[in-house]
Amino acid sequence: MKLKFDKNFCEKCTTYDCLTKCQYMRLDVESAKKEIMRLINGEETFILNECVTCYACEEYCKKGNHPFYLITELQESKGILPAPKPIVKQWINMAIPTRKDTQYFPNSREPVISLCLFPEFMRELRGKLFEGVSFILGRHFYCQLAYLHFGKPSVIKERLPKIIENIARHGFKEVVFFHDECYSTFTSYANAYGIEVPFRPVHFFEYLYNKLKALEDKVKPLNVRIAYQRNCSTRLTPDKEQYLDRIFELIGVERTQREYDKEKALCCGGIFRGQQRYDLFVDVQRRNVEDMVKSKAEYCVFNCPYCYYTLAERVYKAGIRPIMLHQLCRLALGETLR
């Protein structure tokens, strides 16, 4: 599996947004050009050590040239681990795809939602939005993309074909992916490495929007101000966020104007804690929450469970209610959350 990367494009680039827009490293255009050329030539560069693996450069590169995937390839080839070895080993062993823990809960053939490694959401994805839905979850279906955070793309390339086979053998024409990381694996990552995906990946946003649109006569506008916390893997596939804004419009919520939103979003901080970069962990959480408070948000909306687990308590202490996107949508349909 070889990464699709156009060296000529980088040589002709004039802005080098992939590095100059980075919120964790400070590079001007001239410095960015020098470092990206070093990356392309497989040479030593401080980028490999200082990259926080936030995925943002994938979004900043409007030509889809996959600078972040290149960085992770070089980190592994040079033995540069963004996190301590014991943590990397623990994560690699945690998600070995086996048949033992395969979990498949068919109420009907389709639609089917992949819940990744988040079985706790089985009891939440209920009500009008999820009537007749099937679920797949467990390591047998786990996308493996998290290993980009640990400089181990070889693990993904080794396991992903089997994961695709495990899903495809059920004959699904479409699979809705609850987590951005999974959706991005079967779209952005698979495309970058020329991996064939024999089913149509559907993002959770698209699914929710279509269901809400069909139930529009039952939607009661919530009339609240919300701050949306973008997760890191949404950077790989930002185009699907059109559905997010449509959802907010349908359910009658106002997405507040924030400094750290959309392209300028900051991570939840979870990856920094995993990498034992505690100064960054504290800093991005502080800035995120202060930004939400300043925008007068009543709710902080998450789509990534890991972001929720990392940031929810701090958000709550600041007087803002943390909530997952599907929960917010259920409230708009008059449903009670447990």
Second form
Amino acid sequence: MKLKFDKNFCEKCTTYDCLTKCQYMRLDVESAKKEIMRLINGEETFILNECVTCYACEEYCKKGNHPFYLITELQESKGILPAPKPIVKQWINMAIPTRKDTQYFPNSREPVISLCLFPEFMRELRGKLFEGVSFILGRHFYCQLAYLHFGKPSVIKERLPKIIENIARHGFKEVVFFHDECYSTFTSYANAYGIEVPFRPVHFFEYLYNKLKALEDKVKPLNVRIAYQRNCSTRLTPDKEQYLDRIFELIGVERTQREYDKEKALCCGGIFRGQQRYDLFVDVQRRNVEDMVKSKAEYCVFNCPYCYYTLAERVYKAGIRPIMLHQLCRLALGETLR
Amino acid sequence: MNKKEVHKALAEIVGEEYVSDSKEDLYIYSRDPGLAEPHEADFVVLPKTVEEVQKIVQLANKERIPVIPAGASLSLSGLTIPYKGGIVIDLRRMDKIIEVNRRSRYVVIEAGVTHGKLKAFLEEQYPDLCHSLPEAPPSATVVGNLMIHGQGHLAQQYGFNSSMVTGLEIVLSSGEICRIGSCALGSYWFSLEPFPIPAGLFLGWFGATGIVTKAGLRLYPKKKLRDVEVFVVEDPNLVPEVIYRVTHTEMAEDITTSAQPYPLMFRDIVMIQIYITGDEEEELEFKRKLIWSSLRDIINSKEGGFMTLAPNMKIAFLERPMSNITRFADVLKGGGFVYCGAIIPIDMFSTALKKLFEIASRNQVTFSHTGRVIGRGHCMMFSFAYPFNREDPESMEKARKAIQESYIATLEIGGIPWKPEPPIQRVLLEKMPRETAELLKRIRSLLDPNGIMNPGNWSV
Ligand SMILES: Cc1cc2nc3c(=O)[nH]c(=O)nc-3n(C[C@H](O)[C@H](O)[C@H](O)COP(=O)(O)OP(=O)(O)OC[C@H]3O[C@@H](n4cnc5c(N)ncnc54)[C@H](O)[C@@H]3O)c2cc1C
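If the one shown is the form predicted on its own, what is the structure of the form predicted in complex with the partner chain?
Shown next: the complete complex, the earlier chain at its head.
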């Protein structure tokens, strides 16, 4: 499995957005050019050590040339670990299926939602939006993309075909991915490595939007101001972000104007902590939450459970109510949350 | 006196409903949840007052009947099993929390007060005070814990729980009632010192020298906020250094260790749980920062790092006591679990862990290790823990072998088995210099000339 990466794009590039737009490393066009050349030639560069693995450069590169995937490849080939060895080991071991993990869900029917490693949401995806859905979940369906944060793309490449096979065995035409990371794996990552995916990955936003649209007459606009917290993998598949604003419009919420949104969104910080960049973790969370407060947001909306777990407490302490996107949608349908 | 007459005499002391020699009742008191062989008691009594305890002991001493003081019998090493029959004195009806002196931070309790009761009481009435809580089930008694030199969540800051005792009331084998500490002179129970400290004649003796009926115990500031950081390493040789650095900061409340094969994310690593407390977020953050920076170069070397805890994990780590530890007891179903708590110098951590792996693999048993730092790294409790299925004799036999080997391993590495079962107590007595064992024997015969107090324990 080889990364589709075209050196020519970088050689001809004039803006080097992938690095100049980076929010965690400061590079001007000149130095960005120098470092890019080092990257594409597989040479040593501080980028490999300093990269916080926020994934954003994948979005900044308008040529779709996968600068981030290249970084992770180089990190691995040079033995650069973004996190301590035992932490990486824990993450790698965590996803090894055990006897308790279900490999096949015989009764599942489309529409099917893959819940990744978040069984706790099975109790939450209820109500009108989720009538008649089936779930698949667990380690046999875990997308493995998180290893990009740990300089271990080989683990993804080794395990992903089996995961795809596990899903494909069910014969689904479409699979809705609750976790953005899964969706981005089966689209962006699979594409970049020429991995075939025999079903159509559907993003949870698209699913929610279509469902809400069908239930439009039951929607009561919420009339609240929300700050949105993007998660890292959304950078791999920015196209589907359009659904988000359509959802917000449908349910009558106002996405506040703030500095750290959209392209300039800040990471939830969770991965920085895992990489032991504690000061950065604290600083990024502080800036992000202060920005939400400044924008007068009443809710902070998350799409990734991991971001929620990382940031919700801090958001809450700042007087903003943390909420998952599907919960917000359910509120708009007049449903009560657990 | 024949058995019937003893029964009658006991009934006169405690009331008919609080004495029993029925098979069903004796079944429970003839064993504990560990692996020691059961032995049947002749009677079980549940006194309510110190005077009743006094009379029971006087009767037993006169009739040369063994008495076995018991709390919840959760020590798991057969310490309340009536090896020579006799009267089990279940102290759990004596469950009054007598007094809290808030300003002097101590509590006076009766012998049967459980950790659960004391914790709940303090949380409700004195939310800024706490006692050092072990991970034992809440039904375990505080005094039972003192009698075995237990350790709780404040061990790293203040040492063994028995060193937090401020006063004792004891019924001697003669039936005399004795008070030790400031309570011997007046109504305050604030300190054992500056007397010569005879409390050592009772604490750690498993009830073989007297029955404690009341204890004064230090309480400590309880901060409003509590959090945990979990540092993980692959190389167990790093653990002593990590503990050394963290204890040097004096920022941690509790420091515990764990290693276990399941779930897989815990395999082949050692976790060091570092608990921090504070009344304000800033205090917590300040402590956290100092702890992180104390380990910075280990982090930079990529040999260790702090875990990011999922919320459910964090909840489990922050629970007091941690119910996961009790849950481990039932991991093989059939509810059996034993552990050898080794008190070891922290330097011996990796040797102890290696022994644990060897023992578990030799005996084909699953295992878990939890440990707790005692004092500022002065020593630690290192547990070799094995679950077993009570319905499966083979699994019990394997666990029995593993636990015996763990005791031996503890001695080999220069540690001291904590709350050892009687056969291991004998090994210890044999291993120590003759003069030391002789001293213990003399103390014991002085305090219990007729050998009626929990016989089988600390017997030379
Ligand atoms: C899952 C689990 C976790 C545990 N974790 C911990 C831990 O973290 N720290 C820890 O220290 N312990 C721990 N323990 C061990 C034990 O349960 C506790 O120490 C407990 O507090 C002992 O109290 P008990 O009432 O069970 O004592 P018992 O077992 O009833 O008694 C202990 C000994 O003291 C004697 N005794 C009891 N009361 C008196 C008295 N009034 N006067 C004289 N002698 C008396 C008994 O004869 C016996 O020899 C754990 C046990 C389990 C099962």
